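So this first bit is one chain, no partners, the form predicted alone, shown in structure tokens.
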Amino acid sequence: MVSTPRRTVLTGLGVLSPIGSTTDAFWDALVASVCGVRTVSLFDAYELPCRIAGEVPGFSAKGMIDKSYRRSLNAMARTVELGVIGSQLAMQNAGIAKGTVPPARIGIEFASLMGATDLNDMAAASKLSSPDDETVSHALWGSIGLPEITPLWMLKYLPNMPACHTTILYDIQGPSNTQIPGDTSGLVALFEAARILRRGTTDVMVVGGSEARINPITLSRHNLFVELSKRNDDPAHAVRPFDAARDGTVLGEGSAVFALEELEHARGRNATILGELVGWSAGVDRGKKGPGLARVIRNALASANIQPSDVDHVNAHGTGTTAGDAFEARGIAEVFGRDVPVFAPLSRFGNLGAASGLMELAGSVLALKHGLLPGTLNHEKLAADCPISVHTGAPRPVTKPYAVKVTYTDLGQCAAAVVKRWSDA
């Protein structure tokens, strides 16, 4: 007798984003075409070529975190704070309180990268170790510099800290892991969580991604090595996915966290189901030519047992970079041609790195739930090297039950997820 595979459903969502930090606010902003890209305010970025980004306005972890865990904020960088608060919001949205799921039956998969050090954490040590204010003396660094650095310094910035703090906050004793393959990290975390659920190891998985890229070190580095938009005088229209006039992306910050749950467990507690994860795939398109990405998308469709014609829309990464958009469009077009609309939400909040995949996916999950697909922001004229059909303008009705989320990294790593509109039928 062949057993029926355990189905995986999405029962909670927490978002902290430049366009809204509740699920309802995030969705309302998507429908209203609100853009959260603005002039950087977290520090003085005036000297940088690109000084615009997607910041989470008014974010205060101290005002949001569970009071029992507030003291731990001293050991959290902003990336970690965003991840932990996002997890808290997702669990609240799912209606899962600490202790309501046996600790060994709940796990976590998180996407995060090494955080950039806050300048203040290194300022005193650097000053003491630089007698001429230019060159760092290794001898002085070892003798009088290091004592100025807090013993918890490294623990503030490690990629696994969002997951670690969340496991403590919610007494999560099931599988715990952190994924780090750049912009694909969030989807990779989602896929691994689904595998854990399907093999019966847990009943609930917290799946999230967080990134805080708006700091002097990270933004300066990306200005040197990444194609960032120079539309500093018009930030709301800076990122232009698949557009003929695109000139680069912008960075963003935030977190997106889902509660992923085995279907019968969710039904047993009368949970509200947002959607179902039905297929996925990951791989590499070395050289970023397109066929490798197309293969990953086809594999995801095959794992969901559907055809391209079953898909309502493709949710693209759509960074607004010259080479990136052309590569992604080639991969999508090889599978869907121009028959399936493409929705690219990143232009609303910037490239969130490890948080991008799940934040963008949240847009499609909510679109399927509400039966309405928002338009892509800032796409005016289709670029000749992007042979796809981009959905723009007013929201349109969702007409088919499936959406495909696509993402990739600059190294050619690719991932694709298939989500389905929830129905008891």
Second form
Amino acid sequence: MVSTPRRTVLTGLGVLSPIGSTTDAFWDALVASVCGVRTVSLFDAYELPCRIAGEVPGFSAKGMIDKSYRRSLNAMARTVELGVIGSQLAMQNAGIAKGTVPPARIGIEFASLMGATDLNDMAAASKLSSPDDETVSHALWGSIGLPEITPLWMLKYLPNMPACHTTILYDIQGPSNTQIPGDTSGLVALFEAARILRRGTTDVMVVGGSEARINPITLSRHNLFVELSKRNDDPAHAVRPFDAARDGTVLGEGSAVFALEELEHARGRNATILGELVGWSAGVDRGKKGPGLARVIRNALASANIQPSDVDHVNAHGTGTTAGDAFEARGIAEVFGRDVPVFAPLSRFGNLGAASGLMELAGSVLALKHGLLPGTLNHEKLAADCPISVHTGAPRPVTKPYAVKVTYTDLGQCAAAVVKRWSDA
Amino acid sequence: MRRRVVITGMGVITPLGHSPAELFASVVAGRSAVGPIVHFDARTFPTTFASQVSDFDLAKYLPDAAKFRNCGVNTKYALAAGKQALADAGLLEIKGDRSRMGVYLGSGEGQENFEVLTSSTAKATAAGERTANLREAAGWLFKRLNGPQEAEAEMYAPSGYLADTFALDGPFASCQTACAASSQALGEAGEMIRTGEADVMLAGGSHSMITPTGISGFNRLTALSQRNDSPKTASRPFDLTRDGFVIGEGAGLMVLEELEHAKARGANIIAELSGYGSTADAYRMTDPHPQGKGAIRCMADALTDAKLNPTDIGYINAHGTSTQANDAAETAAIKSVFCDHAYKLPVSSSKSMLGHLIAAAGVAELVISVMVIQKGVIPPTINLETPDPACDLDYVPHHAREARARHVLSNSFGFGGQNIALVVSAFRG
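Since the one above is the form predicted alone, can you give the form predicted in complex with its partner chain too?
Entire complex below, previous chain first.
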């Protein structure tokens, strides 16, 4: 590009996580190596093979939602509640009150997947429509079941609802989009938000991801097709990124929302700057072999105009699955060898799905800000198929200004973001 | 100078045809695809009809179609439309580096197993109770759900399989902004080409909500037409007696390409994607702003982006859903942006014939918009019989009309207040 692109800085962060529901609590828990993976308590998961997960303890939207908007909670599933409250926390953290940015100059990019229906929303209708409890009669559902369903049923679960409610709550009239490519959704949303800021369409973007995954539908589904840990009796040590004894991941829930802002706009209102998004790339590694992920990481470094040796640490998805970690390690190793330490925060809170990318990124943004990199929890013995160097044990000082966040989906869709420690130089 | 984005390939799977040519011939002929729902037994539902894809067989498009047997139609329709578009663009053959070719798909939720969800919930609910025993329900769901099918229902699957199947190794995204999704995908994919992140993007949408859950959800919101005695006249955009939209399904994909890249390989340039506007209403979850506040700004932004004046636009392909709220608000918004020109400007709704393809609606309608420029024929709005004083533009009622248009604007407005306008232009080097 000929002109210098508008710079994009992070000026607010809201988190609702299994290890803390304020930014400070989240950071303290990262440093103290607190684990938020526990036996599932939101429902009795006894019948499922994996019944441990990362839940947001004591989350109550009713107690946190802006009073003017409390009435709308009846149209929000837990995924939506987490997203809207996360946005509120991010906006408060950024110091942006409704109306202080012209509505057309602020937009939103969210990562959120289809919410699982609350089974109690369909219990009465299901009972009436399935007299034998084995099959369902469409004719009964259409005639006597359907009237038992709340009129707002569908609205509670649509993926674009966290963004939609947030636009109404904060009078956001710039672009509004919702990304759905699985675990990469959050970073893909972040990249698009940065593109929108760079081209001058808006000055502020709310960028978030939220997902509530600890419910009968989502947990039973994922028990069927995801390698989940069998360590039900030892949840705090269940997820073991890049470890020789890893045996699968666990699900988690939560919400991570950033305010991403054009630098001069942030300076103009004396915002506190948490870090800078300086580069990114997305691309596909067909068959999850490794070289494709390496290409994406290299492209991200090139877009930030930096070398691998400039990077303090790589923030990996590190799900603790057998094939996933091996793939990710191959890609990282091709670019960084064993020279740059890898930090994987997921073992502390589980795989948050649509919220995973930005929650994991928050770990690195805070690490750069505080100058301290926490260790990777439950990484004890490096697996032979993971040719990387994993940072483990006590926190160590941050020595270089950049961190690279990596994530992927099971179809090899890969995303990498480069963030830089903020300094006014 | 800004990198220009041109369209070099198009493909569709729709209720009115499985190719752009078939689709366009159908809408010019004023045909409706609406009929009784055949995908499941909907005879007792408040709405019993829809606009459905028929005679679809993925094996006609992919030799290894069996590999996708556990996938939902969002994936299958996308693969078929994607193959058409890439073949049209001459980019199907996989050779050399494909890392600057990406995917941006507007898509829907993964299709849930309604039968297992309801029967398992029923089994875990005591007679006369309104709440289920969740422990039991989870157990039954785990026993009854089909693992491979559930894996394919993950929302990254349709975009992921497009990339995987056609070796599109570059940047990707996939959005779900209801009825605006595929237009938003096209607009933002164009931006990814403009910024230089990609040279080629396969972009569009794929969606079906013609499922028990989808119809139930829209019926409870009273968003669907319930004209069960006359399905073919149920979608009546801008007509006074309109009573809701008619749900459709399908997919459309376009190959968007950077102009110099297209020229260098001697590609056939179909049209230029010249303008894009994207705004939020910040008004209500289900209703558009009554004066079309967000719609006005997105159309104005798209014109500015295309460096055009309102009078340059020769045709508008309206969102035109056949709901009371949309058609009045959209008309008001068009009048606000186009002033006097609004009354000289043909505006028609393809949804009167095609139904509402939800996440795939925008791209199917943009394919039609491009062909209006190519063919010099504007498809009609059918079923427009009783004028609505609030809708007083030239909606091209009943019959197609010959007219030249160099620039066409297409609107897509989504549930939740996402508004997208795209401008396509005849290509001039």
